[in-house]
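As structure tokens, one chain now follows by itself in the form predicted alone.
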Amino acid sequence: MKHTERELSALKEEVSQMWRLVISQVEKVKQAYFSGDVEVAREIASREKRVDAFELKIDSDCENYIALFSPVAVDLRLVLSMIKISSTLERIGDFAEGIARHVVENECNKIDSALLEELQMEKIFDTLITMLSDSYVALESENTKLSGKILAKDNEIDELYNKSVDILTSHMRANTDFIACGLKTFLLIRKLERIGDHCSNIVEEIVFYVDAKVLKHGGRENAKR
């Protein structure tokens, strides 16, 4: 193996790494929300520094490769990739802290079971975790036939947003004392939202090493079919 496929694939690993911990946040973020768990909720926290640490890494070793190397072609577009979705990776560990902090301040968990069934709670969590994770495959495999339903997904995650502001209206109005409760729990979900647009940021960046498009804009459209 060439010296710098060495480094490129060591760099892979590095983003692999931190991939599979910021799959590891969402999971546990899950878990405390439902549970109330607020040790796990500081453990998220806590992990977040690590998170941190792997996107200041990633971005000075790619850095480092452009500037030994001078990379074109495929090599150029995987190391601009790996930029792009450490970054990404990166917000989305900050939103599953945002959430960790709403458990560990302990307001709003004990959340009716019948609002959190109508929201559909557990079906945004679980399909945020697919994304993340077939994404990850994608990387890995190199394959990119999973990025039209990785995206489709993301349109489940905004429908589930929106009907969520109307849901949580209602809720608010027929119960006063709910209101404070039901501005956080709509902040709440707003971040998982996000999580679903970086999920889908993160395929475009994978589509744009892989298969040299771009996704961005009208792209993306052709990518759902």
Second form
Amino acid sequence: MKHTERELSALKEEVSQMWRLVISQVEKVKQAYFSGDVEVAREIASREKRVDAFELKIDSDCENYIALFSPVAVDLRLVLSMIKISSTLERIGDFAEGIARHVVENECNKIDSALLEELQMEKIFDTLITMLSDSYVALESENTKLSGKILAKDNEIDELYNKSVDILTSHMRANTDFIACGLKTFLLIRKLERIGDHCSNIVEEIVFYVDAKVLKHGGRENAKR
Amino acid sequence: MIEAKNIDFYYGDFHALKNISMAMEANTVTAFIGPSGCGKSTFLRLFNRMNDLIDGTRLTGECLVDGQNIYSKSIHVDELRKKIGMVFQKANPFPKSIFENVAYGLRVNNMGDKSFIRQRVEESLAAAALWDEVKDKLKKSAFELSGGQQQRLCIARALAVSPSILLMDEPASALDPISTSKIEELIHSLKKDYTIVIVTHNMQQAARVSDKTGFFMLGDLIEFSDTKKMFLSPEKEQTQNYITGRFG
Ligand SMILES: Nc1ncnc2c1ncn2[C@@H]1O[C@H](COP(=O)(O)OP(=O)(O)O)[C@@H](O)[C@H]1O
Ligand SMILES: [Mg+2]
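Having seen the form predicted alone, I'd like the form predicted together with its partner chain now, please.
Then the entire complex follows, led off by the chain already shown.
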């Protein structure tokens, strides 16, 4: 392997490490949310700093790579996608931390399990975790065959998010004591929905890198065909 | 517009260009890249019939310039070379004054009187971004100029006879970065008036100056596409391996 290739694979490995960290943040925040475990939630907040540090390091490594090696073609696409993926992972890390804070503040952790069921909260978390790990595998294996499936999962999350608005509205209407908690829960689901969007962006970046396609802004339909 | 149709070219038994077809639009810059010996210069030289001078060569296919086959019997090579200027890797000024270097083509072709020549020389030197540097020493020998200036002088000499096409074979590869960047700027500014074809072994240079890039290997044209596409997402694996330095 040439030294430029070694630099690139080191860069990719850094992004993979960051990614594994972010997946575990989302897994932990699910655990914290369902158990109300404040300790776990605090742990997430403290590990958020490591996510941020990864982003800074990856940014500067990408800048250096571009400045020193003027990459083109697949190498250029890789570096550009690493910059975007790491900044997107950082955003996902922020949302995980935001949800962890919600647990620490402990104002409405124990919403009743029937409502959790109705909102399909666990399914939302699990779908996100699957999206994150499937896209991780897509990058590791440089295989974009699953990209359509991952993007479809984001639509599932969007649907659950839209339903949650109705569900929470009717609960708040029926029980005004629930309004504060209902709003908080809505904000939380909104964060989860945003994680799904970010995950889709990551998938688009992987496809750009691997297949040199641009799925953004309507290109997605073409890619499905 | 320049068009090559199914070009095969041989040096004796050696098959140097293999069934090459491509079109170069007017007022664009086309760059040829590829490992040395792949046939870039051979292909470039076809368009002002420089290969005619080499014994034992054979050409099949068509080279069209503005729709006319430049190898047809009715074409006068001298006329053709007025239309199609060429600049080489090594600046090759004549052992004459700066002025006379640029005036040379006009004089041998009996183009215009004294005042016309004077005007064309100034215009050509200006177009080659050299006028300001030499206007006070036009009578000095061309050899007193720096390497970069000599190369721009050769460009001015090529421009003087009002060609419409400019062929450049590694015009900046013997130059320092500043002179190189002057030549590249010049290529940019000339493109509005000329159709430019440049051979370069510097990929970044191809990326910087050209609209389209052709990648050659062992006499084959592997890929010919928009430069932006070529350097972001080439179609062929061989192209990618070459431009990313993973060759071989
Ligand atoms: N005058 C010549 N006689 C015989 N073979 C030549 C001559 N000029 C070039 N060649 C051969 O043709 C091939 C292409 O050469 P050239 O067009 O100069 O390549 P490039 O410009 O891409 O480096 C090379 O293998 C070279 O050895
Ligand atoms: Mg050559």
